[in-house]
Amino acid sequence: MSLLEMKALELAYRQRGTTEKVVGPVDLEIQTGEFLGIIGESGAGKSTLGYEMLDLLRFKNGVLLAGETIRRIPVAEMSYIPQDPLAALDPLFSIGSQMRELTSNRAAIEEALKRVHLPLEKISLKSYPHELSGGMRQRLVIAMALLRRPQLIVADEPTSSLDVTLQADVMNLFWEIHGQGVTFVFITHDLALAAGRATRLAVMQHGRILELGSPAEVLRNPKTDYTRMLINSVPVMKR
């Protein structure tokens, strides 16, 4: 069953009286219970194309120029985690405090940091983003995310800030949370660490979608000169 689709999409931001597109155009199914993997470097549109399937775009001063978006979904039953935790967090406010937000209900709250391996042993409700460490602040955010009960996660490079060791955790986290039934678009500039864990990936230059396959059939047999670099560009241990 498809969740979210994108027929003919093309994305512009408007700015001092100028429309430039920066997506598109793009045709993309997002499948309940896969784990996408949207790869591309910076620029490549891939930010702007999860703010549309959030319907967010608007309020990043976008527009829809053709084509359309078919949320099968209601947009509340969708989270987004973004690349900066800090920047999702109140630094005025105790976490708990930010967390009410989403919902008055304490077991509700209990049960998401449960879920992100941050109980309350761990972490106190009283305690301020800037005592936490950038793990444990990933955590919360990904805690704040399941708050909504989401049967889809748009996360926009979380990874990006963190340390190897604390990637590993925050995929092996995403991977349990997808085991549990929540559909992921994972967007990164990261080709190795998305095809550790994606069932698909989608490939983006320049606004547009190269290539679309499994983790296996894209780098096994890459169909572009931009993918190939990709590819090559990822590093190799020697022993």
Given for the second form:
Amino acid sequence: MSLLEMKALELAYRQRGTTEKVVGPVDLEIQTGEFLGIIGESGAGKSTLGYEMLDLLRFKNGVLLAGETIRRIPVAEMSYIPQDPLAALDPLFSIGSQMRELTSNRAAIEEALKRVHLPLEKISLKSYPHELSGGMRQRLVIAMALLRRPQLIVADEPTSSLDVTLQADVMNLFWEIHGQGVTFVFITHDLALAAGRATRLAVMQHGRILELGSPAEVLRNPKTDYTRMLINSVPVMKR
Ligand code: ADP
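Beyond the form predicted alone, can we have the form predicted together with ligand ADP?
Full complex below, order starting with the chain above.
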């Protein structure tokens, strides 16, 4: 089933009377069960495309210049996981009260925390965001995203603020949640993070999708110099 379909989409930002196109034209369809890695350097338009998936563009001064999203599951069935968990959490409220704002169902809160391996024996709902480690905060944000029981999660550079071991933990958690039937759009500048197990990769540059295919197709047969450069810049471990 197709969760999302974009046709000839062109997106822009309006600033001081000017309109600058930053994405498009882009055609993209996302099917249930995918783990789509969107890869590209900073400024490529990845987040902007993610905002359009979540129908958030208008809250960011963004505009649709041309084309359209011809299919989108209800936004209530999608969740967003941002890069910086501290920005996503309110420092003034306990994590329990922030979770209760999303649901009054205590069992659902406990279940979401268990799914991110933060059972109540490990974390107190009375604690405040600053009392948690960076890795725990990111898990908490993921638990909050799961409270909506989303069909689709758009995760935008969700591991960029973490060190490499925590990055691996969070990636494993995503694969696990994906294995439970949640479709993922995973936005990253780091090809190596997504390439391993993503079901599809989209390589973006200057607002366009240059390549779209399975990791094997994209890695073995890059169509552009830019993709070749990305592949060549992945560090290889020498023993
Ligand atoms: P990426 O996620 O690939 O780093 P973005 O989608 O964040 O790329 O940004 C694409 C372009 O849009 C960049 O040039 C960025 O500066 C610009 N941009 C992003 N957000 C805004 C905004 N709210 N207003 C104006 N320009 C923006």
